[in-house]
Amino acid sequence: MKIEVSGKGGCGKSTLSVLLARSMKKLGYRVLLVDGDESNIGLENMAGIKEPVHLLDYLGGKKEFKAMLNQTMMAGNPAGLFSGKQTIDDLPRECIASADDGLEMLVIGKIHHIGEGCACPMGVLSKKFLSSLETGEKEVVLVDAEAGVEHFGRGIVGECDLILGVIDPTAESFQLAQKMTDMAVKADKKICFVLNKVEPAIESVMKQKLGSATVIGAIPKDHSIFMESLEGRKLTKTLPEADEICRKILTDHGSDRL
């Protein structure tokens, strides 16, 4: 199962992918938490894991990644790179890295200087590789994505099964669910949001914000969780929440059921 974890930034989308990573590894699941954001550098000090080759630079850097585009291509093979199916096996060591716990994490790419330019390389790769990676049973992909809608437009939550919303209490993060959900349902996608730093006092006003969006749990304003992301080190609180919205999407969303 693949599942892409979407919302604006600042939201926690980064927190929720690894507490769900962790609580999915305990329901005996194998997770590969994929870093889908060519901005954000926090997501390997939150699961406590060595960053590991980047995709991208693994495959030669942006330049070089855009030329075998056009090889690929120019040779009759409009698929390109990963036009063929693997697996997690599938993919090379140097771009995986554990943690104690046997949480695997890959990173797609980032960006390194100034003037650089686009980021748009990573998002081919990152479809590229989701559309061609086959999870089997008891495989999770937990796919942190940048913040925004910019990967709808580039067709890279159509490569997963399930696009899970972040919504934080701001008014922002309810224009942008509106959004997400417009563009899922045109995408056919199913989309289902969780509920972060949330308080009793507003709990029930975010709900009732969210409207007929299906709404699979909600995460509790922690400052514990607060200062370890602050402070850049590994997240070593587990929220009993994170686990049954693990049980929720792979009851309602899963090939397999618990």
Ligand SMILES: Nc1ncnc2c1ncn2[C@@H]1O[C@H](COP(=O)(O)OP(=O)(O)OP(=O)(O)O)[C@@H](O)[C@H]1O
The other form holds:
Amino acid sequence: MKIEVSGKGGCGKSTLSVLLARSMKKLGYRVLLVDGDESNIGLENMAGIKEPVHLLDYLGGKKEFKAMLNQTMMAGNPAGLFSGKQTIDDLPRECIASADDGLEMLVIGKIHHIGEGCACPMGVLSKKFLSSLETGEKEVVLVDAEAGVEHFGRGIVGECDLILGVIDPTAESFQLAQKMTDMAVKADKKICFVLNKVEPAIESVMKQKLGSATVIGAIPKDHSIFMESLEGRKLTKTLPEADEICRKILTDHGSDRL
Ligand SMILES: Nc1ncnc2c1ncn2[C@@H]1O[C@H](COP(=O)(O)OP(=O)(O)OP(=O)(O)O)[C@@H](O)[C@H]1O
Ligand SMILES: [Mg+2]
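Mind giving me the form predicted together with this ligand, seeing as the form predicted on its own was just shown?
Complete assembly follows, chain above in first position.
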């Protein structure tokens, strides 16, 4: 199963990705956490994983990859490298780093230089990578997306089985939830939401603002999560709420409830 974790900037996508990845691991799944954010750099710290070789760098860097894209595009198959099907075990070993708990991580690629050009090659690489990657019954690929909806526009979400929207208590999050839902429905993609940074007094207000959207859980606003992020430490918090969300995703996947 491939899940894209989406939402507005700072809503908690990376935090949720790590919390859910750990919970899924505990439930006996093999989990590949994919850093699909070409700008932000904090995921490996949060996951406590030493950064692997980025997939884009493994392929020779952005310039080389762009040249390859142009060549393969002419042949009608952008980035032909990922044209066949592959499993997690087929991926280049250098590009996968593991945490002590067995959680695995892959980074698509990052922007490094002023004036290096747009991030479209990373978008194409993400899309091709996800479309070619096949997951087994007990495998989950969790993609921590960049902020906003660029990965919707690029069609990356189309390669995932489920879009998981993270909603923090801001008006922008609720507006974005509506937009994400509209786009997902049009593309016939499953979408559900998790509330984040929730305080008891506002949980019902948040749910109400989301209207008929499917909300599968709520993560409380938590001081230790915030402090670990502030200090750039590994996220150590485990939450029963995250376990419950994972159970829902893993058991309801394939049903109409998500
Ligand atoms: N449940 C929570 N309780 C307290 N703080 C939280 C919670 N979830 C996230 N945060 C804090 O919110 C901030 C943003 O979190 P995070 O980096 O996970 O968001 P993001 O959506 O990945 O951001 P970006 O769009 O920049 O990638 C961090 O300081 C993080 O510690
Ligand atoms: Mg992030």
